[in-house]
Structure formats: structure tokens, C-alpha cells
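Encoded as C-alpha cells, the following chain is the form predicted on its own, with no partner shown.
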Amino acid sequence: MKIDPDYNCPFNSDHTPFGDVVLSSRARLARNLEGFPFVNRSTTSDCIEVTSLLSQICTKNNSNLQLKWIEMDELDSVTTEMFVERHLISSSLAHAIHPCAIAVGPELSRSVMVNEEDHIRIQSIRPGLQLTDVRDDVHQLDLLVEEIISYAFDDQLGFLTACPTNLGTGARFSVMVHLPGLRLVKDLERVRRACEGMSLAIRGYRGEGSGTMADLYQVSNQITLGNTEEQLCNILSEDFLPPVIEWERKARMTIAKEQSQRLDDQTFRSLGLLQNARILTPEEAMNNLGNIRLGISLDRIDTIEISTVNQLLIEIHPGHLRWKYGKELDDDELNTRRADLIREKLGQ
């Protein structure tokens, strides 16, 4: 499979609605095959049979849903790491020792993970606020899979899943949001309260258990039982995001008006560091890119496109750097190459 990591960067949202606040949208469906034990109770032969059955989705004659089938043990370590960084696969699938696979679209935004926590994890990720589009993506893939196999389903509980929190629709919708304004005006607690009131989870950049980098947060539904997929999607897109986007934009304008010197110092200090640094850790690079992104959104910087920063937020991670510069890079070399790439992209 020919892979171009620059194609369809999941954060490249400069031309999508609300891309100043929402970096990406993702939908995921958890499904299991009828008549097979869950993955954590499966034998090796069970897992092999599941992958064999599901490989047929890549041979279906459907021009709109072309997928490439890849056995995980055939995927090299760098591409695997890059797929994790792009959220095409989970870290669990990347490190699984039982037979597992992935079906991935050529645009690197849709994927079907096979034998992860559940037999099937169907997902789609797009830049900016495109929750309806990613919901449609996974629905089409869901129908394609169901043409081949029967799902484990209960009339009362809905789709049966390995983890009880996924029962019902088995659907998770999430967005990656950039909230530097609310952090600077010390109003992030309002977002957390809104999440609690709508049964949403707010997590750090890398998901559950991770800390915050670059003021990026993942927000997703916590419940899957008792609501339709459309209702779960609408909780995020119609109930949660409109006020949060408004709060963040107002906070940014407040900072620009009342703390302009602090804003400019933060913006240009970060820009100067990234344009001149020779060694950068991932955390340092991410946090300073987040500061620059805020400066661009408030017209403090007009020589750098926000799409350039969005792209760098993905490209500076180890898998992407190893893909670009060579597979045998240790941590020190990665830190050097990261700085080289950022200076190149930021025009210094």
C-alpha cells in the first residue's frame, strides 16, 4: 500500500467551519460477530477465522468504499507508529500479540480495526467540525460489513460489546478542540461542567489518562445505551460545541483586548524559539505550536498559515519523523529532526 502521510492530515482544518477551535471530528462504532467469543476470550484460531471473514470487505465491488486489507504482523513498526499517531489504529491494536488486522481507506481517514477490544472497530476521522460526515462514513462502512457477517445483537441491550460502557449503539463521537483562550482567562471549568451535564468525557490530547498539550482536548460521549447514533452525534455538534466555540472565541477576543502585551509576548516568544531551536522535545514543540496557533487566529501572525501549524501538530511525532527522515532515529536524533522540520515549515 502506497502511503502519503501528507495526504488528508486529520488536523488540516483551515478551510473547514469552526476550524479555529475544532481541529478534528471522529466517529467510531464497536461491533462483534455473532457466534464468536469476545476477543479477550478468543483462541488464536478464533481470531484467525474472524480476520478471514472480515477480509472480504476489501474485495466487495463498491467504488465508494475502497479499502486496503493489512495484517498487523505484516505492517512495519514505523508505519504502525504513524497509524497510531493519526488515530487510524489504537495503541492496543498496535501492540496486540494475537492475529489482528486493519482495513484502511486510501485517504487515510477511514479504518476498520479487526480483533482489537471488539472484533470490529469502525472509525472515520476528518479535519474540523465534520461530525455528520464522519457519522455517515462509519454508517456506510457498517452496512458494508453487515453484508458479510451477522452482528452480536440483543433486542434490549443493542449491540453486544466487550466493555459494558459500549453497549447499545456502540457509537462514540469525539472532537479535538483547541481551547487556549479559556485556559488564559481561567474559565476551563465551565467546559468541564458542561461535559458533566451532557454525559461527555473531556480528556487530554492522547485520550484517557493523558495530560494536556498545546491546550488540546478530546471530548466524547460517555454513554452509548439509550440514544440513537444521531442523538449522540447531536449532543456534541448541536448542544455542546456551539456554546463552547462561542466561549473560546470570546475569551480570545478578551485576551487580545485586555492582555495584548501578554498575548504578543507568548506568541512571538514561541515563534522565535521554534524558528531558531536546534533541539525540541515533543511536549515543547506541541505547546509552542499551540501558542502560535492562537496568535495566528487573532491576526498576530500573518506570515504563517494555520494549516501549516495544523500539519506540524501531526508531523512532529516520532512515527512521522521516522517515516520522513529514516527509520533508525533515536530520541536525540528525533529531537534534532523535529527542530529541523519546524524551522523549515515556519520559514527560518
Given for the second form:
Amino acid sequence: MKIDPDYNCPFNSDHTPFGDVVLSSRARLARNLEGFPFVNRSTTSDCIEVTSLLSQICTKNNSNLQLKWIEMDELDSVTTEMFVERHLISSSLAHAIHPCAIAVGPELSRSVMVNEEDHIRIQSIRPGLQLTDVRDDVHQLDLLVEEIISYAFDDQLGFLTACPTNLGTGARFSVMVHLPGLRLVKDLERVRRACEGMSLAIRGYRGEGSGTMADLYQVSNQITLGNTEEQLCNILSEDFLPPVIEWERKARMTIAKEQSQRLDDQTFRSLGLLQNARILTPEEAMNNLGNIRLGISLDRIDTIEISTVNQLLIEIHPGHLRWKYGKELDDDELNTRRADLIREKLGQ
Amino acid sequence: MTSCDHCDKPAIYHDVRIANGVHNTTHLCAEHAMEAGVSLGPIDLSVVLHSTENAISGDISKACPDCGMTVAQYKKTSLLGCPSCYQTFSDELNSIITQVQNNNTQHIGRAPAQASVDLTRHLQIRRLLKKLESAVSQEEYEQAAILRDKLRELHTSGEPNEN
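Mind giving me the form predicted together with its partner chain, seeing as the form predicted on its own was just shown?
Time for the whole complex; same chain goes first.
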């Protein structure tokens, strides 16, 4: 299987339901094998035994899934960086020094991390609002693994995980949402309160403890115990997202109507900058792409497809730029290449 | 369960106000509470985790018999060492699980489809392997030979026969 980052973009949400607000949907299951210590107490031979078992499972009976098995120490640094940027693997797996691995599907949407914080992290990511689909994806992989292996499971506590915050279902569902309208009408606090009330966590683009870029936020279930997988998924897809999507759309319409000049200024200032800059940091590029994404959704710009912006929101990150232009690029060269790529894609 | 004032969904927000001797009650579901901008009580995981750092009391040198993890080590990393830790430290973990899981303590999600037979057999193999390792390291070769035969038997027959 050839790994091709151009093949699929997890943010290509333009033809998916609610793609104007929801960029991507993700599901993750945390699992551990019975009879083994958790990864943080595992010896090297335990880790090797677990990767060996999982490699047999992931490469067997998976004609439909076509998972490619990769030991992390065999994965080059650029592909590793690119996988982290696509959320296919976590940063901690990328930097782990014990034996660990990843099985990844050809569409770069499904993956199985082996020996991360837990022995197994099954993941799926799809563009737009497709929470039910990603839930089905991980369930299918879960069944494949448990046909052969016994999970650490307790009747009362469910699937046992290294951290009690993942206990029970081990399931984490999340969405990446674009909320520029709610920021501009100063209503993000309402979203935060809604998250709090539904036991959801809201984080910036780069995850826990980070600020955000491009008005992108990740929202996920905070609890994993005491609800079924379906219930946890529905809290996001049925209770949280419909009103938030509605608020965001209303906020965008309000801005277009009542702050039209400000919107135009923001949109074309960002467009001018992105079409002319020769050096762009990730933050500057992301924030201005976020602004023109809002401008496109409100018909301020009709010469650029929203899919072009969605694609750029992924492709301008260091791993993707190094994949495209060469792995030796330093930070200054990355900033130049980033600006070149954006000018090329935005037609200037 | 009380229904929401605006729809038939179960209410999760309840407010009672008394003014001039008159009770005013409000019951809202999650959606209508959101619309009303009601704060349903913040759950900030970082705060909860921080507050749980000192939630464990008692003997911090208590260790898990399977993996050796101690309470002190758990307090440092917030990670348990093995599945048995949940049983060993159940008293200490109860309050943490209650806090981080928003008062949920019982799993109601799916269970592994075919856990029991394979699970038992796998555990037996692991236990026998550990015993075998220990017997060899202590040069108890007769005992090691018995254990090896049991392992072979278990592998070939698939029948549980640990003792």
C-alpha cells in the first residue's frame, strides 16, 4: 500500500452533512489485553509480544480493511509527523521509545495504534459530521481484534484502561468545528457552557491545554463510563451539534447583515495577505485561512472553492510540507514553502 | 422523571425560586437549558484531575501483587499498572472514578462478544508462564518440567487445566 497524503483529506467536508460548520468526526476506542501489564508497566518483551499478536490480527482476515502494518521504528520521521498532523497517531506514540506500531487503512482514515497509553487504540476519522459512520468503523475493527484476543474487562467497570478517565466503554467521540461566527458575535461562552452541561470537553485545534487557530475547536465526550457507546455518540451528534450548528449559522447571517463592512474587510484583508505573502507561520496561515473560509461560506468570495481551503488547513503543516518539498526543510524554509503553496492554491 | 417545561424530554436542570412566598419552578432538558444559556455545572477535567492528586489517602506504599504498582507511583503518573490494579486499589480509586466519570460507576456499554473461554485460557497460560519463569530462575527443574507439560497440554488441547 502506498501512503499518499493527497488521497484523502480528513477536512474535505464540503460535500458532507453540515460541512460548513463540522470539519471532521472522529471515534476512538481504548483497549487492553488481559494478562498483560498496561504499557507504562510493560517490559520490552511484553511490548514485543503485544505488537506481535496485533500484527497477526491486523494483517489476517482483513481483505476488506487492507490495513498496512507499520512498526513505529521503521516509519520515517516525515511520515510520522504527517500522521500526527492527521490525528492518525498521537504525539506520544510518535515519540515513544518502547516497541510500538500502527496499522493504517489505505484511505488514511482508520488506524490502530499499538502500545500507546493503552495496548490498543482503534481510531477512525472522516470529513464532516459522520459520527455514526466513524462509530461503526471502530466497532468493526474492535470485533476483528476481539475474535482472537481477550480484552481486559470487568463486569462493573467495563473495558479496563491505564487511565480511569477512559474506563468503561473506552470510547471517545469528537468533532472539529469551525465557529468564526460565534466568536465574532461574542457568543462562544454559550458553547462552553453547553459543553459543560453535557459533560463534553472543548479544546483548541491543537488539543488539550492549547489555544486555538482559525476558530477551530475540538469537542469530545469527557466521560466514558455509565453510558453506552451509542449514548455517548448521540450526546454530540443529537444533543450538542444541532443547536450549535444553528447558532453558528445564525451568527454568520447576523454578521453578514449587520457587520457587512467588517466581514468584507476581514475576508479580503486575509485573502490579500495569503495571495501575496512570501513568508507565513502556521498560526498566521491558519488564522487567515479561517477568515476566508468564513468569507466563502457567506458568498464574499466566489473564485475559491471551500474544499481548497479545507485541504490547505491540513497541507500547510510541517509534516505535509516536508512530505511534499523535502524532509530537510528548516523552520524558515517551511514558512517560505507554506506561503508558496498557499499562493499557488489560491491563484495568485 | 420530571419532563422539561418546553418539551417531553427528561429535565436535567431544576431551579426553584421563592419570591414573596410564591414558588417558581423551572425544569429544562439539556437542549432548552442550552438555549436559555443556563450553566449546568462546570466539569473541568484538569481541575478534577488536580483535585484527585491528593484524593488518595491511606498507605501510599500499598502495591499491586501483579505488577508492583504502588499508590505513590499512581499519584505521580495518574496511570494504573495493570488490570489487577483496579481490584487492588478499589477503595482508593472509587472516589477518583466517581469524580472523573461524573458520578458514573457502572459500565453499561458493550462487553466483549466471546470473552470467557479464551480469556480464562489466556490467563492460565500467562500464569503458568510466570510460574515457569520463576521455577527456572530458582533451578526447580522438576517443577519446571511439570509446568512445561501443562503448558503444552493447554496449547494442544485448548482445555483449561491449571492445577
